[in-house]
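Have a look below at one chain only, the form predicted alone, in structure tokens format.
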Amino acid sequence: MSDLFKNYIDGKWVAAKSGNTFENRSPANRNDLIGLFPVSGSGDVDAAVTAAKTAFAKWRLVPAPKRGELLYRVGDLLRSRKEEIARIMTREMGKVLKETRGDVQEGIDTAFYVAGEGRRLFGATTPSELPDKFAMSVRAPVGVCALITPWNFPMAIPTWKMFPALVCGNTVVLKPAEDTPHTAVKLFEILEQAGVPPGVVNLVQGRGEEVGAALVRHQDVQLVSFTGSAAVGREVAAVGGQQLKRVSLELGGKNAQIVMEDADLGLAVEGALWGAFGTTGQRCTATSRLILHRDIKKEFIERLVARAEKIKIGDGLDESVEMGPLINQSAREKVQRYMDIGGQEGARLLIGGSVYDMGPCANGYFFQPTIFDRVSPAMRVAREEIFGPVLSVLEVQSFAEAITVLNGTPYGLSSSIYTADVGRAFRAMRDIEAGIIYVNGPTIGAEVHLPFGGVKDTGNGHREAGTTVYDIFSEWKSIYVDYSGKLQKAQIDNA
């Protein structure tokens, strides 16, 4: 009999009001049933939001340093269960163990980083323009926050949203992706064990069109933080705009790695492989475009293809495997469609391009590492987010052209340039239209203490992680204390 999992609402593990469940199966082996999870609806969302709203009245009054100390306990517990959670994550979403260990580590790092911010939620003091008057600004919590997260980083992304929200004094309702419900359960087991009070954190499992939509529209949700596709992000923003609630969006990317003629080619090849095929290309920061200077293109492609052909595909629980499956059948079908699109547009397939179903991979959603050459900037494979192990190669003749090509997509999340010229590196940092820029490194590898996010269709201007995340999850109050004993009129009495 399959394991049966529940929602976590107001400090209790409860079934969905519908009584219905959905199956969670491993993408590496469709015969591997992980468990049954609640098919929740608007009634479950309402219960969770009500619990969060009630808990907010007390949680906001807990001193921020104390909230931080609780998150430090969460970090310790995550660290003690790192291997267990990594294996659960690999089983349910497919990426290899070294990557799921890194995913859990990101949650650990975020817990410890945010715990310290409990003593550094700085405001500002400033001189008043009038005598005997004090002026300052402080942070205040927003209220109930709805967190809607994707499946590709099922520990890292929920924690980098939730922990800053909590340390600021907010309460939260998490709706994780239906492809990774088990990892979310493990996170909430740890939150419960750490002693987070009932109602402060709530977990509602289910489908986006039901649970996610109900959360976004709920009148008692003050803030929505969403990571996912640009199409859904626009819908979330529209609803939030109608209700005048705060919305933070972290959406897609079409990230590029530039390799100039003076680059360390061996280093750049390894960066391209890791950026394109790590997590089977299923990262918003994945390297999906490779912009090569014409002088080194031939040699670079030869090295890249030779190395890509050796990538071992299989179940991520096998330590020798380098690339796991795509997340589900729909994702694999989408990647396959882009094989046809690339061919129709005139791109040349160098390697891959097909489903991989050899041996033990026959029952999973595997796809070969794929490289397209002779790609032009106007092609769909150079502009649209494929979210799979597909790399498009574009040739340029100069540094200026490389920057123009890199900027020529609707997205602006991550970017990379390999060069030995420090002048080029700094001009790239100035001119690239992206929220994240790497020099002599791949497009993936963000760290929790720097802002994460991008420009154009990548989001709506907010940045997660780093210090900037606190501007999402807190309100500013400006406070004036006049101890002069008389009416003083700013901009009038000091004119």
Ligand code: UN1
Given for the second form:
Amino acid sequence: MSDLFKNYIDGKWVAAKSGNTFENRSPANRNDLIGLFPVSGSGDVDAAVTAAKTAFAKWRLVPAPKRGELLYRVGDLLRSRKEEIARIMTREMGKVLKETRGDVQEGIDTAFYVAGEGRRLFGATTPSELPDKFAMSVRAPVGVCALITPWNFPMAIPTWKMFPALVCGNTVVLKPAEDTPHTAVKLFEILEQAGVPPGVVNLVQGRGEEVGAALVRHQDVQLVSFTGSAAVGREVAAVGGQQLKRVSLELGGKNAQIVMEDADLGLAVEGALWGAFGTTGQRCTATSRLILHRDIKKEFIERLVARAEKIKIGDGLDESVEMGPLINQSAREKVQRYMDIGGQEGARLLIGGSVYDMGPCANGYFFQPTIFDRVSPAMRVAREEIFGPVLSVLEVQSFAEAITVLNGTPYGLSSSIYTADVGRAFRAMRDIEAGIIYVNGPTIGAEVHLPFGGVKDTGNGHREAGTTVYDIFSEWKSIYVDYSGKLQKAQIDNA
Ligand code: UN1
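Output the form predicted in complex with 2-aminohexanedioic acid next; the form predicted alone has already been displayed.
Below is the whole assembly, all chains and molecules, this chain first.
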């Protein structure tokens, strides 16, 4: 008998109305069945949204510092179960334990950071232009928020949406990725244990086409926060646009690391390895392009390849393993397709390029660390998000060309430059078109108290994390209090 998991709606664990379930298997070993999870539909979404709508009436009136205190409890519980959840996450989505511990840590960091915000959520007071009149702006909750999240950060991303939503006084329905339902269950166990009131947080498992779509079009959902592909993001935005719903999108990336001829090459090699092959290249912030100055290119590639060849591939639960599998069969097929595309376009394969199925890896979705050389900016392997351990190397002759090449993709999430020249570093900070820029560090590793998001096709202008996330999850109210006892006319009486 496999473990059978449920949705969490209105404070109760319930099966999907259909009674159907789907299997969740480990990407490191298809024979490892983790459990059965509900195949939900629009009826389940309706129940969850109704619960969230009802709960909103009370939750919005709970003082924000109290809402924050609940998040301190959630943070404490997450911390006490960090190792357990990291192991569950590695088993279910494949990245190595060190990284899943980091993923849970990101949830813990967010919990404590956001909990403190319960005593801030600052608005502004400002003088009125009229006598005996007071002016201020305050934040108000938006209402029922649908959170649709990916599998690559199954704790960090749901929590960095949910906790800010809650502290602002919203209620939420989470639809986690089909590949990581178990981590979501763990998060909800903790929310329940911490005492989050029924209906304030709801979990509906299932497919994006059914659950996600039903949430996005539901009339009682005021806000959709989605992290995933640009293709799905466009559909979410279209429906949200028709309904004039607030939609926050966090989409793809084609992030590049520039290495100039004056850089510390050892440091830059380490950065490229971590950025490209950490999380098996499956971060929105992963390094998928390496822009090398021609003077150091040969030496850099030799050092990089020598290190990449030694990366130990395997089950992430083995502490000695450095790179786990891809998430599923279709992800691996996609990466394989890009091997053909790169080859046909004239890119040269330096290492990798094939599935990895040695020994115990035969039953998982493993792929070799792969590096393409002789990539030019117009090639698809230089422009499209592959979401796997594939790095495309582009050669440049100058700093100006490096910046032009870095900016030459439809995306603008993360970026990096390695240089010892402070002037170049500042010019890069000014001229790079990306939401996140690292100087002498890899493209991955954003911290929770800075804005996270990107420009161009990476999103629609919002920034999660930091203090900017509250502009997603709250409405501004401008309030004027006239205590003059007479009708005062702005722009007229004081002209
Ligand atoms: C993602 O890539 O989907 O900045 C999120 C990072 C992590 C979050 C990544 N803190 O790499």
